[in-house]
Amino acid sequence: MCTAATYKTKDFYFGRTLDYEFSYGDEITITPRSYVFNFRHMGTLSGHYAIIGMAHVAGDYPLYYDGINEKGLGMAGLNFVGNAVYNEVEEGKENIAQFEFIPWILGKCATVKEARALLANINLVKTPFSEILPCAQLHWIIADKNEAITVEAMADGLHIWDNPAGVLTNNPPFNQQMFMLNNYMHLSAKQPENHFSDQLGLKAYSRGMGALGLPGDLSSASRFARVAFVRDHSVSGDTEAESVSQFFHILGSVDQQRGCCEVEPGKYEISLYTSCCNGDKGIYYYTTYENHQISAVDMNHEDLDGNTLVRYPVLQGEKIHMQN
């Protein structure tokens, strides 16, 4: 399970949590403009926008979980198990394998508007990366500073939803997630007024009761509602430090602690990492379950005209600053 969100102050921010019971060996990976993507059904792409994000690199190929490109377009794939359906190759279509989708969009598009146009002729196919890395069942959020969309490949076709909430989790399908927000329209960041009865002198007995009823469990529907509420009401300054800090607090509202989500005996899903990308500056910030200190990689400190991947290991181990 995972949660993705957007946030905007002076700059545009995009990121996600990756919640799972183990890591595939993730790295912050920069794909420069001249790295050659060899697509399974669409030939090669040797000139494209530079990309930075979190990826598992297999055979020198970046299998991105999430990322942004140098133009400020962000994209993340989140689990959509039981609903994701990919197709056979179809003549006349742009046949893109599931694992190629993020580099195809981020490599070619500068905005969500351009991504929409590219999606008009796309066919997401079920070609696996390899025998040991089959197709992941995913759906995606694509966002820039102006708008966000959700893309879902299902049995009844490819759905492209406007995403005004700027949030994505997992099941059920996105349109159902948005509909269920109607259940929480009465919530507020302000203290509640007594509408229960004009005969009873009911009073708020604690701060924060305007959001009484906001779900607190770890299910994807509850995480969707909680992050949508927290994001919508978030207030921060425009500085980079304030904005980045607030973004991590937004996604911190759905942080998963070891022991609370058992997937099988002795195995627990946790928030392996949380990311925050500044789409305007090309900086990828992250924390991990074992390291809450914010680390960062700036794509503009690298040679973006190169042709080889630039990889940084994820820093693990808690960093504690002793003051005495």
Second form
Protein chains: 4
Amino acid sequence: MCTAATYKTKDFYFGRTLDYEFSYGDEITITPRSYVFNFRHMGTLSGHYAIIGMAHVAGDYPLYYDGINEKGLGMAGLNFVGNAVYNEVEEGKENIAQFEFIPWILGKCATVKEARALLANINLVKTPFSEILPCAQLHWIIADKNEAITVEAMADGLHIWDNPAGVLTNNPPFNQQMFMLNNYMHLSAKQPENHFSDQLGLKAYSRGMGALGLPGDLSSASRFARVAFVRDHSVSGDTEAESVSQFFHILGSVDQQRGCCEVEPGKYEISLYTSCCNGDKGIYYYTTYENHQISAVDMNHEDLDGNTLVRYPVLQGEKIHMQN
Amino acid sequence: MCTAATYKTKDFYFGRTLDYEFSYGDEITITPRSYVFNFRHMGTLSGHYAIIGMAHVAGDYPLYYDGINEKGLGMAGLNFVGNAVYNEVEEGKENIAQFEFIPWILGKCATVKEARALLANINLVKTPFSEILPCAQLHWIIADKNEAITVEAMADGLHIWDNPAGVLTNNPPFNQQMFMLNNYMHLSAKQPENHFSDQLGLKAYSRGMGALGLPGDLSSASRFARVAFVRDHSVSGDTEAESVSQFFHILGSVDQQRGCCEVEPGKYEISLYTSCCNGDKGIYYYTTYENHQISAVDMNHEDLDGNTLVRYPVLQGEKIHMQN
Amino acid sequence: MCTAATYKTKDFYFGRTLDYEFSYGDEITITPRSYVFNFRHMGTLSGHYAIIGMAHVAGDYPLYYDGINEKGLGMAGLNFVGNAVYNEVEEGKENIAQFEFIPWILGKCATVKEARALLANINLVKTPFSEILPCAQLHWIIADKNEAITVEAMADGLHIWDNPAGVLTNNPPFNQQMFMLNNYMHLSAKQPENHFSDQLGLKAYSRGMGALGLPGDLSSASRFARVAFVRDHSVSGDTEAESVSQFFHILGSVDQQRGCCEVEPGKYEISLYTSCCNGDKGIYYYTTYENHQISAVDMNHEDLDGNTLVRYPVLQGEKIHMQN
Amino acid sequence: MCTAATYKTKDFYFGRTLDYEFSYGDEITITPRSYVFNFRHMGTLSGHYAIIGMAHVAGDYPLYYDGINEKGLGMAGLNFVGNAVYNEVEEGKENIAQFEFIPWILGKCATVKEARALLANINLVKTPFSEILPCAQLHWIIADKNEAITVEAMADGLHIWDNPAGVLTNNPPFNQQMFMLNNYMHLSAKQPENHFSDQLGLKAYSRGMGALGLPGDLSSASRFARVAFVRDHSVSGDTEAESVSQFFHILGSVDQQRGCCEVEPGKYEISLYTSCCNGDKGIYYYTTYENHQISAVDMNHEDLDGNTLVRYPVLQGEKIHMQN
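For comparison with the form predicted alone, would you give the structure of this protein in the form predicted together with a further copy of the same chain?
Next comes the full complex, this chain leading.
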């Protein structure tokens, strides 16, 4: 499955893990402002915000998993299997195919506030990208430096939730995930206080006991609680390096190690990549399961007025720095 | 606190996190065979196995936190506060000061089996390194490619435990840590089976639910269970890069994020560094909290017959690979 | 708060705990068939099924907490604070005040099926019983020997949930409670199987370890999981004595002990009473916090064609059987 | 398995559950002062304190599971399978067979202090009662109104632990059980405080959330934590009825319901009986799985100077009080 999070120091950071048992073949992909999006039901869009993110590029079309635009708005789609329901095309609505949702929002909105307005008339439709690439069942987090929302298209309609936790994982629906955090409200970064008994001499025998009860498994509800706790308590310097470093520690708390989530005999879901976008600077940082070093692509090093996708390969394999 | 683990593919790997709120100033330190150890109560030792590991070097003396020798024997000391008890010097015993324990074992033993023999007559004594560097309260893991043991000097004597889990954290004593793993015996990398009810239609709503119940906090007992589970279920290729990568994922499962363990107001314990020694090749890999890239020092690139310490600085600061 | 459950052997059993820090003054109350119910918005009802249950009788009106009727349909109201929302009176609907809901259903319906039909046109309204007895925020379980449902009037309308678990507690809404049971699907009455490791010699050190992870606190979500597990695994003979005995063991699993739930300084919520109705025989069994002996009132020992309430006091104080 | 607890209001109370899948046939048994105990290795004892408790009487010998003496000292043996180790007879020691331990202590000691003194020279030996009644593997709680201790005969010798919790269950050894209570030190009878986040609006959605994390299963470690919490937080009036009532609520928190602990296919461990002795008044109260009413035998209603056992049957079957 996957986990997304936001983080803010001097700049705004936004990223996610993509957890799965194989990769479709992804590239860090910059969509410049004049690249023409041919929406299936909404005509073409050529003048739009430039976008950088991770995409599977199919026939020159960037199927984004996550990205930010040049205004600092970030968006990511995460698995929502069994709950996502997309509609038929409906007249009078802005019919956006599920796979067009990220370009539609990041192309047109500078802020979450603008995204909320654009979402008012949206109809997420089930038009597939192609026969071999059917609709993924997803929900989304959209965030800027001021706020985050979660969008869920379900059987009972489109939900747009405020997301004060700044995180998203998978099932169950977001409001349930948030509700379940109440069960963890006593968790603390400080040592626990003794409320059990004043006669038993109970004491903390280890540092870090204040968060006893935080779940450590890889299920989506447990990752939600864990990453929400780690993100909320995170402390770091506000330089670019310190902020990015801390962000990867936050998502590292929900890293999926190979072997711990067996999805069928001998097949394991792992954190294929972990990303961290600086929304203010337009830089896309990432690591992969097999490369702990952070790599990065800077959108502002490219011509953002172009009309063709700029694509960088995802670097794989440990880049180990030998000191002797 | 800290976590240590072993891992085996084609080669043998051994490493640890060092978690604390500040660093004493550490270096990757190679002690060549002819460096003279002046033991406080055991005379001098000059012909010994070469050692590579992380050490605070004080007055040319390598105070090792962890290391391996050229034979592939690894050893690490981890906090054991409140339980470690060292003795007075006793005649007829091999009196080894707590701070000399790693050099004593790694200098003289090629295997755990040899270490067991050497331990038969040892007396761990409380002689401090210096007035300003009193005895740390530690316990130890000693491991080679075949087995691991844990050594604990306590009020009731010296314990030498078989360590089939291949992990060590901190309190409580090792046998209690192992006992508590029984509480997690049902945890699985596969999805859970429904034993609750055949009438309620219960189902796994997320991948990764088989390990529900695995603790996610930073206390030593929770880290013990978590890293034991992750290590035991780990799957990786057996190349050097894949093995090292997986090892850092294993210890990444117990990474201490800044902010999540507040030891006093505004002071946070973090995973200062994480190491991974290849016991067969004599390479010391590590990352630091602020540098996700793996760096490495290869003992075989040095003159192991020398008599002076070879020291490499711990590289700090994110080394980010810009792709454009 | 409260817990309700159903149970079936040869006969059908239905009951609940009523947990609170004080009692309003309750009586086991039989409403015979010709007692006239003056509904606030639905006229009078005089020919109806006889009802037995626990009620606070106010001005000759039975404010039932729970009860069954002579046809074996049971119903209980449980706290649902913060989620229950009642409507204004609406024309064309059957407007039933919250406090009239149990008489309305138990007076008119012989089965859950009939109750479902009657609920189709209901409008639960906020008309209070009196100025000093405002609307309680409740949700309800309605059950017969074949099935159970839960009724929740919330801001987004009236929900009628199938209740295959046959239990009800309090917040959160029923569908969330049921969803969270998925987290416990691995719990078993048998010993756990070892999926953690085949190298560590893990074993069950105690009987009863198969349900490790079942919560033991008094919160409504934890009571829901615990009583659902105990009820689902319950085994008993099918005589009246064995069935009733087992039923009190089921609800005993969520007994609230005085001192364990402090609602304000020095005030404690306790299980004021626990009931068990035999739906086939029309017998209302109960215990109180201070009387472990089961007491009972049999509706068929009364004239069920009467028009006045038959009331029995709730027996308090331990009735201890001295053997010498 | 089993659970024992102490409780103190105006008087001192001591009792236990006996949990097993069948009964050996037990009676409430009073051993008067002149009954002659023929100890296997210690000669005869005829002048001793009178004892009341639950026993399997075999050939006129009271094999006590638990009991108190006329001085208010209580003692109970609980399963300790896999850890209990009894010795061979040793000269110079007071060799007491495991099955003689309760008579030895309760016959000779008025207080825990005296029991400690008597234990100083004891040697618990493996002499069986008979060929068909081999040694049960047990450990013991001994308690009076001032203090409690736990006695464990293990491979490494006889342990006499202070027992400030006033409870005992089964495995693991007592000091480990006490240590594990540290993991629950944050549990409270009050609502939890929010330490997770000041931005997420987390709140208690139910009463009783302060003890979230308390385990609810039937394993011995979970019962230890649960009963320790309930006992420590217990509040009751100090009359005999209120005290006894509360005591049965305390042990009710660890009641084993039939069906929830399957020890072999179709065989279930249940709480066969639950006892509560008033140590000041010499009254033995009890309930059985099939009889919720409290029954009682008062030792002071018998001739305590006699020399033959006084035996009362354990009343089975629900004694239901019909009010009409």
